[in-house]
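Encoded as structure tokens, the following chain is the form predicted alone, with no partner shown.
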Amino acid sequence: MSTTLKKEHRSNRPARGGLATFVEAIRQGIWEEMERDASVFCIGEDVGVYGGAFKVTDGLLDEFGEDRVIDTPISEAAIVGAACGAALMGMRPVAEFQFIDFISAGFDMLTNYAAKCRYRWGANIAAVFRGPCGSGVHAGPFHSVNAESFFLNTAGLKIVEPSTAYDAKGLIKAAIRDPDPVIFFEHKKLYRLPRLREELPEDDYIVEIGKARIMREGRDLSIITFGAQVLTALDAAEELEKEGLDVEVIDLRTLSPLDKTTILNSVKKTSKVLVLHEASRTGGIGGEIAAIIAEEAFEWLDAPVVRVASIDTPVPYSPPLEEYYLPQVKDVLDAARKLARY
């Protein structure tokens, strides 16, 4: 059975650069880092023979062998623990969660061990913990979570969530090279979205962790967001432009550490801010960003900071209910128009 699966899912080395989807960009990045550095290896459920639940690791087993592409039992705690141990021995593990929802099973090792080793005795854990997050694909409450706020309160963890193919590749490469633990969120709705097919450079490149990106310049209002909601923000900005409102869209890319300089410079330019995120509103990153702006840029504000986020419920399975749960372009338009009139 395993031989059949191996032949069925075998794939050649991905192109270096060229036109790529979001998921292929991540696959390119991991593959190139494994070629560049023999200490890099992948570990997780079905990352080997099957090639990963979403095919991010497809072909890696055939190329690099079972010593560097390791299938594990269904135990996220064991995956995180093994990755931490390997990192302490000088390896650079890339650990996959089939769905990021189940990162909760590894929460203790991530927050009480990986995040604190450098602070406790100066031992760094150079490991990446990656997997698909997000809603909008009708996967129900156990396979749709956005977990960034679970970890924002833990010093020692870097948190990344890209929104473009270029950034996905550049950030996964930067995360693998980083000396500290990085949680790498990949919104599953973006994986094969035709809109995100992008021409990637053939040359080696990284995207610096901790730097936001101005996706659209504007002067009247700032939308600060990340992940799949960047597309929602850009669509809303196009509609608002027809109404004479010039909207700036900031893609955070890194959630910890936040790029406060880019955030505050945008606030100073537009004086009105809307923070958009997919996780539930209460306890979400939007509250932290609003607090930073209130503390450090209050004198530039012409209106209160507005948050647009999902409602405070688990993610519904029913497509109409999930659509109601998630922030939509209409929600952003309504909030932006109200903010513009303030």
The other form holds:
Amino acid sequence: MSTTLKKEHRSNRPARGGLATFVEAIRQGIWEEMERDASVFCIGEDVGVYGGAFKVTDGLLDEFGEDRVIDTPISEAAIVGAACGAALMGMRPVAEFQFIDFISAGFDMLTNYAAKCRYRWGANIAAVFRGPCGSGVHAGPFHSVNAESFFLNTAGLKIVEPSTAYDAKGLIKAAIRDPDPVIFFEHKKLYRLPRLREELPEDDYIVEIGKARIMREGRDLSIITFGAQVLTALDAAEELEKEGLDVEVIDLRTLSPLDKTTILNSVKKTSKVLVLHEASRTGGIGGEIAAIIAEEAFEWLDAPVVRVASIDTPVPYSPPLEEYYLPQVKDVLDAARKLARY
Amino acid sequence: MKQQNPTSSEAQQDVNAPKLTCTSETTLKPDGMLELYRYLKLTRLVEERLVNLYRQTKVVGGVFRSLGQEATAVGSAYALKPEDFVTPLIRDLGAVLVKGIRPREIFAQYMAKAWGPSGGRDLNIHFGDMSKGFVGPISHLGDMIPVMTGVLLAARMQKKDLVALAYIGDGGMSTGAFHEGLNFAAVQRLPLIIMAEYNYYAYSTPTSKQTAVKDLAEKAAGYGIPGHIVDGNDIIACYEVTRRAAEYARDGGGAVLIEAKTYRRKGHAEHDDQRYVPPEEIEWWEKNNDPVDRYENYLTEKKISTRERLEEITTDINRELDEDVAWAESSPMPEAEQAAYGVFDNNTVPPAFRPKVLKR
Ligand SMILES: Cc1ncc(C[n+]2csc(CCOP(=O)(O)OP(=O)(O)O)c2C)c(N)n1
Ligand SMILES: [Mg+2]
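Okay, that's the form predicted alone, but what's the structure of the form predicted together with its partner chain?
Once more the chain from above appears, this time first in line as the rest of the complex follows.
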């Protein structure tokens, strides 16, 4: 009975390219890498039979078998540690956190083991640690976190967070091929967002880690952001255009190592910068970006760098509270208008 | 104290098995048995109301049911004294209700309302009430075990004579935090009772993928504490095993691990289609091993109650729930700025309001 059930639900190999949502793009990327390279495997809670809580790994078990799609106990430290061990042996694990909030239970393994192996003894950990992050879906304090800052201050971990389907596929493939540990954040609000469906190329492609993307060119003001907030920035930019403000939107895509060149070029062009992110303001990546700009492009600035971010609280559950917590288009508009007038 | 619940496949072969009821030996008096029935039925009905509210899109987050395993939480929590502590997991709503939390608080909390116990900041049973001995959980499985160890360390220093009951799933037992917390409690001989709920699944993962032991109770040996197995759908047995464990713990015996064999009849949450479960497995448990049916059979066969009396209790519960749902629905949503309060003591650190941009 259970086999018939499974057959009914069997998910076919995703198309190579074609019209894809954000989640389908990631799935395509992992699938293609598993086909291309027998050392790539998936590991995590409910990633096999269930296909992952968000169905990112749906169908992989049927295609690649239990050896390469491993359902684990609820043991994040073991997931990260085992991924590291397998990577030492030359495998390329793609480890999933059911929600990125649970990465905390693998924090020690990530920051002390994965991050420091190459530096200490030249052994590289070619592993991807991925999972759904982000707020705005009323999931409360334990299923909504944006965790990039927890890792930004650890040398040895690359951090990636795409905002388009094209980049999601290209970056997951690049992350899997990368020789070092990559934390790959997937904003859960983007997974099935119709707005993000796009035509992907049929051919194999990657998006280079460490390169930001100019989502929209502009002369008057730069908004530097990433993840789901790229959409907030684009919506705000469109509104501001009506007011005669020409806004540039930069999607960082990689949060560590940061693409300083693209950031600084934009600053030199517009001389006014707004940094936007979803994690709480204090200790957020916005501070790092503002500091880089202050250190390396101070003379080019016509106004102080402005940060728009979530408030310094846990992520609340109730919709009105969460809306207040999160930066909204209106907050970006207010900040951008003031910045423009400065 | 040891007894084994049939697995669904074993039990299915025995078509002529007599209708299951409950263990007959109990220290409970008839009044207590009826009160216990009330909590059991209340738990089921509160969840049914939650599902209705969820379908009307009035519940903001997910609904996680304990359908078919309610007896474990209700029976065990009922064995505690009022001053004892519990820390439940999502499927232990019954323990929360036994601890005196009112259904209206649960409804308002699920609906993310201002009058909910966390004022809309957190969801489902993620709150607490120290005065009632209820320490609410967080999502991160296993984390509450060390916390309860700390509760008991404090109680010992404060010369309070109390025990704590912590619930954990077959999946949650795989966490490092669980192990560290229980190990610590065991070496300190703290009166911590672990109720390990073997309900066949952790989300989609079968217990065989969580642990290589056959029974979770075997793990007790690794901590040097006693382990017991109980039929988790026999509410009287759950009550009795916990009562005895609490006595043992209170008398200085230290930690105890109880494994309750039960079954999760619903998916992980309402959205889960349970494609990984053979449907006849669920059907079997529903037909043959439902904890409410079993307790009703027991109460009527033993002539402790009539069916009519049980129906009166149910009617009474429904009246309370009508009122409580209405109360929760009448609550406003929280005001947006409330998000900024309460991270710290706001007498020392001001609330985290959205900053006014470029103030100068
Ligand atoms: C540390 C941690 N990792 C992952 C999760 C996500 N998660 C929530 S419930 C669950 C399954 C729990 O199974 P079990 O412990 O058996 O409890 P049950 O749902 O059966 O009551 C998982 C994996 C979590 N809450 N905490
Ligand atoms: Mg379970």
